[in-house]
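One chain comes next, on its own, written out as structure tokens in the form predicted on its own.
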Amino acid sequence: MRNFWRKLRDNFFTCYSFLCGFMVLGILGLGTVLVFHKGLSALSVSFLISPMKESGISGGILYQIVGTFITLISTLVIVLPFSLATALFRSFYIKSVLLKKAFTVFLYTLNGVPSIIFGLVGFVFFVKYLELGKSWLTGGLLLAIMILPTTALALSEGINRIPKEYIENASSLGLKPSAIIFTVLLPQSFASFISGLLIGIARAIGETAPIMFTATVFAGATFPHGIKESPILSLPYHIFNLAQESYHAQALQNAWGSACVLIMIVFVLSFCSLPFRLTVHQEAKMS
């Protein structure tokens, strides 16, 4: 009788897990299909290479795409060294177990902070206190801070999967910590780091609240002309503003088209991270 109830419980949780998984995939799939169904008709070469006109009712999204990629590149350049340092500090330099747990909790907590809080803090600190104004640089700084826990934790977990014998053998050969980092830790955890970096960038590229306060405007910007008071246009904020004009059919159509482009960019970044994630899984099985 006990085996019967145990088997019944196992089957129930198996079916429940599959049901939840299919529901999540179904919602995601339906949302993606809806966006492409409504937005593909707005896509054209002219739409992609033309600047916005009439507050987005006509024209294209050239400078929105340019501004989005400027934000992406600046975020990538800024977050790269800081995530490396953070991950190495957590996995290699911290020897105390208690301190390592506290630092890990801090990273996970920072990772769960709502993006609008980052936007408000960035507006007060970067825009007002440092007097940088709305700028592509402030947007990149803020998004880098936001995705820092994601990238640092991914690299840190990759470092933790490296067999301790590798580090011990390197130490026995007389290698200093810096040499161990560059010859053992970073090459062995490269796939984890790139995977986390691309996933973090894919998340950052779709954020509206942080850049709305610090980096982007709806109209009037083209290419950046400096560091301070140099705002940009962006796809997320463009979609947000066009959605407010839902009474105008063409504006709403352009919003769907812009959403298609944004999803395509996110899909490309996610697919680029897939080979690295598969490499991470294979290394985890081997270890």
Second form
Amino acid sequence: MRNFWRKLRDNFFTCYSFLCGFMVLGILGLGTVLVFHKGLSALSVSFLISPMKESGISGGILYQIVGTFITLISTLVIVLPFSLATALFRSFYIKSVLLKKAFTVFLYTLNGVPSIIFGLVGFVFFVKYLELGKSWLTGGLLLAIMILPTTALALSEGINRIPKEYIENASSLGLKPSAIIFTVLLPQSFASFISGLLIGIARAIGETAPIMFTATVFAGATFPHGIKESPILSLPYHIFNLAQESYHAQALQNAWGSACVLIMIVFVLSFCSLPFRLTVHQEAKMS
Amino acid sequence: MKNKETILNLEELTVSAKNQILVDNISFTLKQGEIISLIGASGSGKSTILRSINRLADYDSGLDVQGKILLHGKDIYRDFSINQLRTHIGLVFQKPCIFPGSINRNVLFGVRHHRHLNKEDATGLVEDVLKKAHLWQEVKDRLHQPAENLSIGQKQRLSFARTLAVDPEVLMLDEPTSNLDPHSTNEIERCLLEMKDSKSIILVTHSLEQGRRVSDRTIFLSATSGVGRVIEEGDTVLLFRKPELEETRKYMSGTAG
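Based on the form predicted on its own presented above, generate the structure block for the form predicted together with the partner chain.
So here's everything in the complex, that chain up top.
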């Protein structure tokens, strides 16, 4: 009888785990199929290379793509040095276990802050207080702060996985901390860092809330002309606006087309991170 | 040996962690061209002594080092920067650690941070230290191949060559042959004996035979109640022939430690 219940419990948890696993795959698959099904018909070369017309009812999404990539690159450039420093601070410089735990909790908390809060704080601080106005740089800064925990934690965990012997051997040869960082820590955690960076960027690229108050406008922008008051167009905000025009069939069609492009960019970024993630898993298995 | 210059001097070295003493009141001197063996049971603090001399103990949080360690009469904690000290005192670990990259890169890994080497100097240095480490003949045709492909014995000799490339005057080896086959063990012992004139060496070993074969002086350590202390020290030949204390005799006969 006892065996029967044990077997039943095991089978239940096996079925439950498989169900949840397939549910996650199903949601991703269904969402993707839906976006491609609705959006592919809107996609054409001219849609990708022409500017928007008639508030998005006609024309294409050229400057939305340009703006999205400008945000992406500025986020990348800003987040790179900060996440390096943050990860090194957490994994190499903090010696106190308590301080390390507190700092980790802080990073996870920052990671969990809703993106709309970033938008509001960014609006008050960058747009109003620093008088930057709506600008691509403000958007890049905000998104960089938002993905900083993801990228820093990925690099930091990569550093933590490096066997202690490497650091001790390098130290015993008289290498200074900076030399240890550049010759041992960073090269050996490179895969983790790139993986975290690409996942962070993939997350940032789809965010609307932080940039709608600070960086992007619906129409009237092309290439940035400076730093202050230099807004851009962006795919997520474009989709958000067109979706609200749902009474107009062509606008909605273009929204699906834009979503299709956005999801393709996210997939490409996630796909690029795959070899690095596999390397990280391989290293974790070997260590 | 009596007339030779004292290179390293440990005076009442006591290391503790969280009020627990790990090694207590260790004193000894290392003279120019001398090989000292530190022999003792696990937990007698042999590695802790080496880590204190190389100041790797600085990284172990909560470790407190008391007493004096003098290099040429100068306090290693006061009169040397940590990186400068490590160019004078090299350490080879028990487990060989190979950095990603070629054999050549591994040999030059430490030294290129201390002095500028042009291509010719680097090539010459690599050959010189690999010969000293008895590895040259085995790797001379594949210096630019990944060091990861070497056997464990070759990796240990490569680690040894990497330390030699920095040219420390004091060389410390922490059970360098404990994972190696007899051939590699023999090669490392030969290296040590050949380097006697130019280096002063501290060898931590579990093997009584190795201590007897290689060292001029031997220091026996005990691990009574988890605290490492010197039981007996002296000339290796005399000490192995006729130890004065019962505890040393027991350790040598394998009935203690």
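Residue numbers count along the first chain shown, from 1. We call the rigid core whatever largest set of C-alpha positions still superposes within 1.5 Å between the two forms. Note that the structure is a prediction, hence the values are computed from the model and not measured.
Here the rigid core is superposed, and N11 then shows its C-alpha moved by 2.9 angstrom between the two forms.
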